[in-house]
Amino acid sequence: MQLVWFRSDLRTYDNAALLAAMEQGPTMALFVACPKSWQQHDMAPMKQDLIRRRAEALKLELAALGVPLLLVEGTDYRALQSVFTALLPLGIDTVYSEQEYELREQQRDQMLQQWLAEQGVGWWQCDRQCGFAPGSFVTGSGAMYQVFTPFKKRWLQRFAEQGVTVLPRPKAQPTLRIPSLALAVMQPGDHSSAAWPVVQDTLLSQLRNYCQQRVQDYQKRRDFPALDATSRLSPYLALGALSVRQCIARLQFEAGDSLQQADSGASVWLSELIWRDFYKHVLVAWPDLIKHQPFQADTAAIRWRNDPALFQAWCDGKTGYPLVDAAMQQLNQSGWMHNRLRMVVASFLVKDLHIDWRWGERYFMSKLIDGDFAANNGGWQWAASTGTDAAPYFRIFNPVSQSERFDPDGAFIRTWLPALAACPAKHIHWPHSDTMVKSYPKPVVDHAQARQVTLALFQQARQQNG
């Protein structure tokens, strides 16, 4: 009996795990939820739900293969031990996953292997959440990439080389059926992520749809949040029910010569897809990075201000500032929100209101349901000028001059902020006049005071550390 353990793969298709296992014989599978743990790493209860209903349209499309997929509910990773001890004596000969990076689940991972290894049982593990797993290309000094436009440039090397492999899914088994065991069965969740599809084949049709009909408007479109213009897969490829090389493999076959056009939509979007790859290399390289340490050293020298009543007009989208509390708005209403709103929204929280940037890791993580440890750490150490290929210090977006530029009708803030529906386009961005909305919040803090308050703070850590 073969046994493949679903984490972050929650797919049929290009399962690296799933196909090897198939090959070698009977196979069944295993989910267990995790919500203790899952709340040690802030996971959205939004992202716990879609977790959830993805596991359960798993657990049919395993069927149609004759696979049947255990759905446990556990309580933490130290409960893991007690499932794989109830289903030992099926038989078990070989445990099948992909490898997951972060600190915890490796240490996880290494403890069970271990234990597993004592009761007979083998572990294979695959490397695929990546174009290009971590270590397979490092510079010309053996190191690994800390700045995003040579990496990029060799990845696309690495591409042009060999592309990418999509694995296909398995061909179906005799159904396999299995005694019933001693395990709670899983639950189902809060039903918050039901705007979201789970059911593999429509997740496949809207990459499809995607890099069909809308990704040539990628470059012209993705910066504006009021427009339909971004792909919406992320949620998707944070838990493995869809993978990057199968989005990868679609571009390519969709867009054909305009990838390598390097202002073409097809092209920006592949190198929104090597951003993704590029944060999971760095976080495998420094695995510092889980413990909240910033990439720049020196930078663990500044003294934040740290204000609890402005980080929480921040979380509550009540600033003064309309791009900003629009922003913020959607995250808490519908847990994702627009890219390019996610860096003003950073910029805002260190550098204008000059509050720890991992104040707002945590509560991203904590709201969104496509919530990714090294996308979302290596977003904030962007913005904070903290980490590897950061924004450099000195550059502070004006959130005004951003509002007028990426939603210059008021399209979006109106959309989320119902207190400025009726307010004039050229106001909008700055209703602060007499004569404009009462009911607004008035300015939490003024941008250029604020701004020359962040260049000294970073010129004093730079200055204390020589």
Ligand SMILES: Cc1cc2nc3c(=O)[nH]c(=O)nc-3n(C[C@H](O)[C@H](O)[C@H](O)COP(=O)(O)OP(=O)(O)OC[C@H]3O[C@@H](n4cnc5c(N)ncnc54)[C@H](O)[C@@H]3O)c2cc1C
Contents of the next structure:
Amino acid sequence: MQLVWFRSDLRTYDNAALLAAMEQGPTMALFVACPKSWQQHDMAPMKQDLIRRRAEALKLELAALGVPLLLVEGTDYRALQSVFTALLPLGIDTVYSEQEYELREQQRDQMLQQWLAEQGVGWWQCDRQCGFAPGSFVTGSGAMYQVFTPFKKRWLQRFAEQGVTVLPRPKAQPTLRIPSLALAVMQPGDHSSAAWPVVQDTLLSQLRNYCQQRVQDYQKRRDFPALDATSRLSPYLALGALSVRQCIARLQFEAGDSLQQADSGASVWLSELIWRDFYKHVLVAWPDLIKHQPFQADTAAIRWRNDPALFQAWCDGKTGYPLVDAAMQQLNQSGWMHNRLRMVVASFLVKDLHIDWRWGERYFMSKLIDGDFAANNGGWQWAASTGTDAAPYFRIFNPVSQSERFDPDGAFIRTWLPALAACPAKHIHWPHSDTMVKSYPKPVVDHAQARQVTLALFQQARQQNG
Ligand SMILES: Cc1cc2nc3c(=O)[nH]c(=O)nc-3n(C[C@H](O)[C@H](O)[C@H](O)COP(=O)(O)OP(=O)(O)OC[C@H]3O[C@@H](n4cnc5c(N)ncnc54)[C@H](O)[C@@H]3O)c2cc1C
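The form predicted together with the ligand, contrasted with the form predicted on its own above:
Then the entire complex follows, led off by the chain already shown.
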């Protein structure tokens, strides 16, 4: 009996572990919900619910392949050994899985691999979370790229040479039945993610439709949060319900030659998928990032002001800056936020409110349905000017001009801030001069002054570091 242990690869297509196990012989599968460990990662309840719902759907999809999936309710990673102990009497030959890059997950795997070896059980793992595996290409001096543009150039070169391989769904095996075991059955979630479909075929059609019908305009429309112009596939990439290779291969198939034109929607979308790879490669090369260290060590000396009341105003979307507040409402109410807005609110927290980027990073994780350590940490350190290839510290988004530029008629703001629904267009980006608007908070800071403070904070840290 072969055992596939599903974690961040909740799919049957392009799943190397599933394919390898089924090639060896009769296969069963396992998924263990570990809410205590998820909480240690600040995982949003909505993401936890999506995982549970996706695991239930996967059970049906695997049943069609004759593979029984055991859905187990666990606690934290330390309890996993007892789950495997209950399974070993079934005669498990080898445990198959896809590698995860985060520290606790790596430690969990090392411990289990060693323990399974002592029980005479084999361990098979593949590294397929990226288009190209971390470490598979490095700079001329053998180091990982710290800057995105040369990384992307090298990535595209590899892509032109090799393409990416998408593995087929395995052929069905004769239906395997396993005896019932004394293990707690996975509990249903709280249904907070119900707006997001979880059936694999539906997700594959969403990907296909996006690449066939909408990606062409990505370049022109992607920065406008009122438009539904991006793919919204991030929650599925975060769960591995879709693989990045499936996205790349589908894009290549549908976009054809336009993928070669640097400014086409297709090639700009591909760039975003490459950013995803970049941050995962960065995490593997610098594992200290997971210990909440800034990438640029000298920025550790910045004396953030960390005012709890200002932080709360930001979390609650009550800063008096409409685009920031509308974005935070989108996050708090829907569990997802548009990329342009993630940049705007992150810059605002760090460079207008002078709050440590790690507070914002953590808050995002606790709310995002697509929370992903590498992308989230990368995005926050970019905005805070502390990361790899980060925005220079003097680049400070003006939240009002960002609003005028990317939500010109205020459609996004009006959707998420009922207090401004009737605000005339000329005041929507700065409603404080409209005497009719009474129930909207006053601005918590003055942007021009806050900007000067940020410049001083970074300069002080630099002087301190000599
Ligand atoms: C402060 C901050 C925090 C972020 N936190 C996360 C996070 O926790 N999880 C997450 O998946 N993304 C995160 N991002 C990146 C990006 O905002 C989201 O991936 C994107 O908004 C998801 O929407 P979409 O699926 O419609 O993206 P699309 O525009 O359709 O892009 C396609 C895919 O490319 C990847 N991608 C796009 N932009 C980026 C990027 N800048 N970095 C890495 N991957 C990217 C995502 O997997 C996305 O689904 C963060 C960005 C910032 C600035």
